[in-house]
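As C-alpha cells, one chain now follows by itself in the form predicted alone.
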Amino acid sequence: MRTMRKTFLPFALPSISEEAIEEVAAVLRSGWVTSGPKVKQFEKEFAEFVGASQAIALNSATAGLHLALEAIGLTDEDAVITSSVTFTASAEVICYFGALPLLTDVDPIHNIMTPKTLLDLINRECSWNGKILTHNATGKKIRALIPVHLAGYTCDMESLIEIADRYNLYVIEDAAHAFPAIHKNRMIGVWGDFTVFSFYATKGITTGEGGMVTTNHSELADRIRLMRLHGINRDSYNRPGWYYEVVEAGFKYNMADIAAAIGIVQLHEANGFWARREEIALRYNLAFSDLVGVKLPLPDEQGRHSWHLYRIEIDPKIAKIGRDSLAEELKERNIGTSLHFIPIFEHPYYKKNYNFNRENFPNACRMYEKALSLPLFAGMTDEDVNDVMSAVKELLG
C-alpha cells in the first residue's frame, strides 16, 4: 500500500508552547522589546544550563562565529582551519577579515572533523616553526580551529584540543547542531575557547533567529558584547543617562527581548524537546534496520547526541533506489526532506576564490552523493513518524 499524506510534512518544524507565546506578549506589553531585561535573563539562565561563566546572546549563530574570530584579532594575514561538510556560515565569516579558510576532509561514519583528518591537513599543507603554524601556499598564520558538531554527534574535543595547544590555535565550536549535547560527560558549551550555538527556527530550541556564545574567557567575552552593539560602551538597558562613548567600529548584532522571551522558555522545555526527537530517532533505527544499502545515524557512544538531524547514507549501487529518486519520491508523498551539507568547496564562491582540490576531501565527496535527512522534530506526532517510516521503508525495503 503506497503511503500518502494529506498534508505535506516538512523535515523540520520548531515547536512553539503557549507558554512561550504569552512570555512574547508580556514583552510587547511591557514597553521594553529590544535587548534588555529578557536578554539577560536569558544569557545567564543558558550559561548555568551548559556550565559556562559568560554566555552573550546574539542574533545569529553567524554573528557569534564572526565576534568569536574578531574577538582573537583575526586579521588578513591568517587563516582557519574548519569543516569540509558544514553550513557556509563556518567559512564565510573566515572571509569576512580577508583570512583564508582551509578545509579538512571529514571520516566517512559521522561526517565530522576528527584528529586524523586535522593532522592530514596541518602535515599536506603547513610547517610549524615550533611557535607558528604557517600555511605553505600563501604564508598565513593558522589562529583558529572551528571544529563543526554534525546533526548532533559531537567531535572529539580532547583530541582537537590537544592537537590546538600543539599548535597554539584557538577553538571555536560550532555548536549550531549541537544542543543540548553532551561530550563525555561535559555540555558541549565548555570545552573550545568559545561555542556558538543557533536558535534558528529548525535547531533544537528556536528565538526565531538568534545565536549565543559561551566561553570562559571574561576579557574576550567582554570584547564580543562591546562588538555585537555598534562598539558602543554602555548597553542602553540599565544606562545611566544619555551619555555613550563609541569605542570600536561595531555591529548591530544583538538579540532582542522579543527574542530572548521565546528563548527563556525554549531553554527550560530543551530537554522535553532532546527526549522526543531521541525516541523519534531510535524508532526509525528500528524500523530501518534491515534496509539494504542504507547507512543509519548512530548514537553518540562518547556522550549524548543532541539528535539535531535524522542523516542516513544511501549507496546507489547496493539500495533500491539512490538519494536523488528516494528525495522525489518522498515529495511525492508529502513528505520533506534536505541535505547536510553540499560541501563548501563546490559551491561557485568557494570554487572561484579558492583553489581546493576535490582529491583531498574523498570522504565528504562520497557523503555529497548519498546523503538525506529525514524529518525529525519534537512536535512530530506518532502518526507523522508511521507515515515517514512506511514511506522509506515501501521505497527502499
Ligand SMILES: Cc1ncc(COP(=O)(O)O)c(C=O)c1O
The other form holds:
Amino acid sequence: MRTMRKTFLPFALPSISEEAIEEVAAVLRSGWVTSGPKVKQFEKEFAEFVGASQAIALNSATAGLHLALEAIGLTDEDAVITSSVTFTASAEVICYFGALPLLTDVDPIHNIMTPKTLLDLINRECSWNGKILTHNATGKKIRALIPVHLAGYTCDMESLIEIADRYNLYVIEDAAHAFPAIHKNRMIGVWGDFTVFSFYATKGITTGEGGMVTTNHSELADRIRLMRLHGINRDSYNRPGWYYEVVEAGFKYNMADIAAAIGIVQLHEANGFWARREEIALRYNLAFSDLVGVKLPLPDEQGRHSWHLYRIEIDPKIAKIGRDSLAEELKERNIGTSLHFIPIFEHPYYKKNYNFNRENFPNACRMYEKALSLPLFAGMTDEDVNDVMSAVKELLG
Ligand SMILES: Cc1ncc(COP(=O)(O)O)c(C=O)c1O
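Given the form predicted alone above, I would also like to look at the protein as it appears in the form predicted in complex with the named molecule.
Complete assembly follows, chain above in first position.
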C-alpha cells in the first residue's frame, strides 16, 4: 500500500521544550531583554561544553564568520579558501571585504574539503615564497581557510591545520552543522583559530536566530566582542553611567537575552537531541542498506557525527528513480526534502563576479545531480520515521 501521511512532515523542525518557553517568559518579565546576564551565562556554559577558553555569542553564524575575518584584518588585497559545497554564508563573508573567495572541490563520499582537495587548489592556483601564499591570477594574498563540516561529518582537522600552518593561514571552521560533533576525541570548537556555530531554527540547537564563535585567542576574541556592538568599548549591561566611547565603526551583531535564554535550555538538552538524531540516522541506514543505487551517509568512525542532516545520493543510472523524481514523489506523500547544497559556483552572483571553472569541481558537480536530504530532527516521532522509511523503500526498493 502506498504510504500517505495526513500531515506534511518538513525535513527539519526545531524542538522547543516547555522549559525553554518558561525561561523566555521569565526574561520578558525581567525588564532586561537585550544582551545581558543570559548571554553571559550562555557564553560561559557553551565554552565549557566544547572546552574552549572563549565563546562570543552573536545574532548569527554569518556574523561570526564575518567578525572572525574582520579580527584577522582581512582586506581587499586578500583571498580566503572555502568549500564549493556549502551555504552562501561561508563565501559571502569573504566578499564583504572585497577579498577573493577561492573554492576547493570536495571528496566524493562526505562532500567536504579534504587535505587533497585543498592541496589540489593550492598547487593549481597559488605560489609560496616561503612567507606568503599568493593567488597567481590576481596576486591576492591567501589569509585563511574556512572548512565546512557538512551535515555534521567532521573535516580532517589535524591535516588541514598542518597545511594551514605550513602556509601561514588562519583556520576558521564553519561549524554551522557541527554541534555537538567530536573529531578525534576533541569537540568541534577547539580545533581551528576560530570555530563558528549557528543556532538557526533547524540547527543542532537553536535560539531562533543566533551564532557563537569559540576561540583560544584572547585578543582576537576581544576584537570580536568590540565589533559585535558598534565598536563601543563597553557593553550596555555593564555600563555604569551614560558615558561610552566608539572606538571603531563596528556592527550590530549582538545576541539578545531572549535568544540566550532559549540557548541555555537547548544546550542542556543538546546531548538528548543528538542521541535521537543519531538513532534515526542509524535506523534509516539499516532500512535503506539494500536499496540499489543509493549512497548512504557514513557515521564518523573517528569521532561523532552531529547528524545535523541525513544526506543520501541517488545514482540516476542504477536507482529505480532519479533524485528529482524521488523528491517529487515524497512531496506527494507529504514528506519534505531539501538539497545541501547547490554548489557556490552555480549561483548567479558568484558566476557573474568570479567566473569559477566548473571543471575544477568534478565531485561537487556530481553531488549536485544526486544529493537529497531526508527529514531528520530530534522531535520526529517513530511514526514519522517509519513513514519516511516506508515511502523511500517503496520508491527505490
Ligand atoms: C554551512 C553553513 N554555514 C553558515 C550558515 C549561516 O548560519 P546563520 O544562519 O546562523 O548565519 C549556514 C546556515 O544555514 C550553513 O548551513
